[in-house]
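The chain below stands alone, shown as structure tokens; this is the form predicted in complex with its partner chain.
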Amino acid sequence: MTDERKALYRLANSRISVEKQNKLLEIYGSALELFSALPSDKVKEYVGKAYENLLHCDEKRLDEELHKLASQGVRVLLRGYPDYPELLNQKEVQPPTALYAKGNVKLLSKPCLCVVGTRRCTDYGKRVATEWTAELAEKFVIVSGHATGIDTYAVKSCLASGGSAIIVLACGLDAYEMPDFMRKADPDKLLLITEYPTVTRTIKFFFQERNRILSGLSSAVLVVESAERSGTLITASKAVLQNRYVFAVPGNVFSDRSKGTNALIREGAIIATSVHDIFEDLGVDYKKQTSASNSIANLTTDEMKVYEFLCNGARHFDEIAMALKMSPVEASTLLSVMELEGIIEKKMQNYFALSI
């Protein structure tokens, strides 16, 4: 075998842990060197059972596999080559030897920012994820693990506002089913990436492993909302180990789902109270185009009263009706009209809030 690329690919598929792969590459300098040094008792002792995989290799099958991947539009990014994301190729990250990518790989060379958060998010988290990501996406490619909750809202908002997103999977590319909103998005603005070979099904452990790539790809991680113990915090701690910026959005101290973010701030994460904080700290020049919301310009007197009443957060139907001294009939008609005009939004349990 003479091709370094094939050698790397073979190493990546040898079922040796990423940590040991990296160590071997460090010792031998390159994958070719490693294979030419075989058989070696030292290597055998170090890698254990998987040593057999290193020794025996069907080169023809290897070729076939690579060919098949190429025909499916899957790019294999190998460590040390120029298309391999630069930020990821750091010792602290434990970079995988091979990455499988589908989509626009050019996104990897742009500045990336990772938005993470709990799956069971509150309205507050949803709003932050939606509003902020839309603005962040103007300057950054948004990296996400695309779980439900915050992750999904972030990706949705990013794509909706015309930004680009990199989704890091915890399974093989074939085992992943793209949700509708992604399928409809511009394929040039999306990249799926994973360290697992195509048909790998996910197991719980993969998610934790995957999180190091989330932060590894990004120059900063924004933690929107997180419980006390969660995968979100694992990503944050990996980001710290990798010397990335960690931003945390402060939350209600009584809310379970703000405990994680508040704890991060206590431990030294950067507090993010607005998108501008993030841009400023990252040294990005950004000015929001102030779009004076003309929707409130032509409100009626009653509608204005409701608008002002809701400025401080969601209120229950009863509270609104009582504060405005309206009958339930008038109130529900008015709220309905305002909702349809897109000024307010109905929340669950009969709460109303200004729309995002």
Partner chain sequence: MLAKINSFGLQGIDGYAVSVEIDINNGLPGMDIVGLPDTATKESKERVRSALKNSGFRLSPKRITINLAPADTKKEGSFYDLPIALGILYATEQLESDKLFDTVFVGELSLNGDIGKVNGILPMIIAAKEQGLKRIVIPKANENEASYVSGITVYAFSSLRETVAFLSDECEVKPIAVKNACSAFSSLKGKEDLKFVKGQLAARRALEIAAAGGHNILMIGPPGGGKTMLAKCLPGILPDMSADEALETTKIHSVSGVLSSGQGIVNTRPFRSPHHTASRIALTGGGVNAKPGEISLAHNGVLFLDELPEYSRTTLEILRQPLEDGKVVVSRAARTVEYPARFMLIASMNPCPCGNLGSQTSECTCTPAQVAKYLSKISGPLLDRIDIHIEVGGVTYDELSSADSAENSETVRDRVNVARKVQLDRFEGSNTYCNAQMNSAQLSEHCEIDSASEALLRRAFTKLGLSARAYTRILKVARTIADLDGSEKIEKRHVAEAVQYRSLDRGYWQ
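Since this is a predicted model, take the numbers as computed values, not measurements. For the two forms, the rigid core is made up of the largest set of C-alpha atoms that agree within 1.5 Å on superposition. Positions refer to the first chain, counted from 1. Compared with the form predicted on its own:
- Fitting the two forms on the rigid core leaves the C-alpha of residue 332 displaced by at least 2 angstroms between these two forms.
- With the core held fixed, residue 303 shows a CA shift of 2 Å or greater between these two forms.
- Comparing the forms between these two forms on their rigid core, the Cα displacement of residue 46 stays under 2 Å.
Form predicted in complex with its partner chain done; form predicted on its own now:
The text that comes after this line covers the one chain and nothing more.
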């Protein structure tokens, strides 16, 4: 084997941990030098059972794999070569030897900001993720995972507002079922990326590994809502080790889904009470008024009363009618109009919540 790129790809698929792959590259200087040194008792002792994967390689099969990936529109990004994300290529990140990417890889060279949070988010968390991400997407490519809850609301809002998003997977590309809103998005605005070969199914441990890449690709991490123990906090801790900014949105002190974010603030994360806080701390000049703020500014007097009443969470129809001192018919008409305008949405059991 005389091609360093093939040697790197071979090393990436050797089933040796990323940490050990990086150590071997550090010791030998390149993947080619590593394979030239084989067989080696020292390497065998270091990598254990995976040694046989290093020792034996079918170059024809390797070429076929790479050709198949290219025909499927999958780019293999290798350390030390063009398009491999610069921010990821740091020792603190524990960079993967190879990344599998599908979509616009040019997004990796643009300023990125990670938005993450709990799967079981509140209406408050949903609103923050939706409104703030629409603004943040004006200046940053939004990086997030593929979990339900905050991650999904952030990516959905980003793409809906015309922004670009990078989704870091905890599985192979073929094992990921893309939701409809991503399928309908402009392909130039989206990138799927993973360190796992295309057919790899996810396991719990992969999510923890993936989190270092979420933060590693980004200049900063914004935690919207998080429980006291969660993968979101792992992402935040990785960001600290990687010398990234960590922003946390303060939450309800009585809510379990805010305990993590409130704890992050107590431990030194930057408190974010508005998008302006984030832009200011990152030195970003931003004055554009968002569509969400325009919508709020154009509310009628009665609509503003509903908006303010729902700011603290979803309310039942009867509570809203009583607060506005309206008959059921009047309240129903007003809420229907606001729902059509996309200002509120109807929940189960006749509850209503903000959607902007």
